[in-house]
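Taking the form predicted on its own, here's one chain by itself in structure tokens.
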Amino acid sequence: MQIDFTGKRVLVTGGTRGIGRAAVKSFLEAGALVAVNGRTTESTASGTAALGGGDRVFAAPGDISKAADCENVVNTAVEMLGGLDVLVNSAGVAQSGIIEDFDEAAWDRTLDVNLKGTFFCVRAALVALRESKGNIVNLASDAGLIGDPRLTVYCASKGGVVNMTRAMALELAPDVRVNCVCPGFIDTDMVRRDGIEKADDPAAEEQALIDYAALKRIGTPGEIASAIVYLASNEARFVTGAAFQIDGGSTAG
């Protein structure tokens, strides 16, 4: 199945690194116009480059965190793009602890990002998507459908953008479509970082991340990237409200 989005416009954010990046990269080997959200300027600028620049590739930098810097990104890419077409809502932060390792700054941070950020995208994009009759994808996780211990607080993250999910498709339909895609473990920085080389025993706790999954491995950012693009697509132009898992059957029981 051969997808083309030639002349479509998408923004992404969170896309200078792990799935979103690889998002932008799908979206732009199918013919789209990409504008690519980092957090601050200088990141932005250099995840741009690195994926080589080039005139469809457009700059929106700002923290997700905040409901004005969402208003601004997504204006900016608005402009940039001349409308809109998909929203993917990538950004994303994780922290793991127990219950008594997280304080109220913890929480707000993992919330904004995750939750009040992907929120407050999508209000800002409701009119150029209306007009395009364009869609939204949004990142939860495996962990937003089941709970994990020491995760907490990301799964009432991402347990609130899997419910929100399907309140947007409902609320927002037949004009808008809305779908989440539920990774399990991926292979990015973000897993790597804050997962694997904070662990006491590292090569352990990879072990016990492939070993997670029914398929016995870590997935890939490309193989998210595909099932994004997918939904975004006009082969899913029936699917909405949809938690679509992708995780090597860690949430089949």
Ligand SMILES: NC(=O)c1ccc[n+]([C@@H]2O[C@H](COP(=O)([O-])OP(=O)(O)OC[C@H]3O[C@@H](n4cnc5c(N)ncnc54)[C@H](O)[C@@H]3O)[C@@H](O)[C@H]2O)c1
Contents of the next structure:
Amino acid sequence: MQIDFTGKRVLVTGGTRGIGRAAVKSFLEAGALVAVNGRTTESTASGTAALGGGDRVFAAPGDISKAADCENVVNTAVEMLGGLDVLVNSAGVAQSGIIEDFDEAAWDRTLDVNLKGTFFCVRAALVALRESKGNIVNLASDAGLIGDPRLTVYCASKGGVVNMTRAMALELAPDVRVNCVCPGFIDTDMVRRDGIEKADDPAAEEQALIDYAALKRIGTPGEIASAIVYLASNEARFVTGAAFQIDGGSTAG
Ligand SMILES: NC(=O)c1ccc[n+]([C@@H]2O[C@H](COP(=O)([O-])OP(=O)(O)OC[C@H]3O[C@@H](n4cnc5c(N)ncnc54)[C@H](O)[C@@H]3O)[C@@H](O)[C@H]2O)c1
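Can you give me the structure for the form predicted in complex with the ligand, which would complement the form predicted on its own we have just seen?
Then the entire complex follows, led off by the chain already shown.
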């Protein structure tokens, strides 16, 4: 299956690192014009430079934990791209800890990026997406489908993304499709730098993450990017409201 995005206009939030960055690369390979969002002007500039720049890459910096920034990011992208066909909400944060570790500020930090930011980016993109009959792919998680101890707040945010995706899919049909992907553990900074490397016993932590998946390994960002590109493509034209697990079987039973 050859997916062609030539001339299609895509915005990826959190597109400078990890899964978002892999999605940006895949969309570029498929011929799309891509606006890349990072939290700051500097991180976005270095992220787009690392992608090799090129005349199909645009910078749309902004902190999507703030509704006003979501609007600015989307408006910048729509202006530079000349419209919008696909919105990928990949910006996200994860903090682990027991319930008592989370005060109001820590709750807000996670929910504001993962759930509020996703909602307000969608809201800001609606005019452009309705015009193009475009679609949205949200980054949820296997932690949005099943509980994970020490990730209660993250689970709350991603469970919210899963069900918000379904509600949006119903509200925006038939003009705009809305889906989410639910990755298991994927080898990005979120898991390796902020998780494995900070554990008391990094080797044991890595082995635990490997064992968590039925397929006995950690996934790659490219494996999630492939699913994102599929859902965003015309090949998935009958798919909306889906929560697509790409988790090596971690939620299978
Ligand atoms: N890595 C995994 O195992 C995994 C599993 C399931 C779901 N996810 C989800 O996939 C998405 C991407 O995660 P990743 O693993 O690539 O993480 P990552 O930490 O490698 O990248 C996350 C990106 O989001 C950006 N970001 C964070 N807060 C932001 C903000 N306020 N404004 C703008 N950008 C912001 C970061 O700068 C970074 O570029 C997240 O939503 C994450 O929750 C990841």
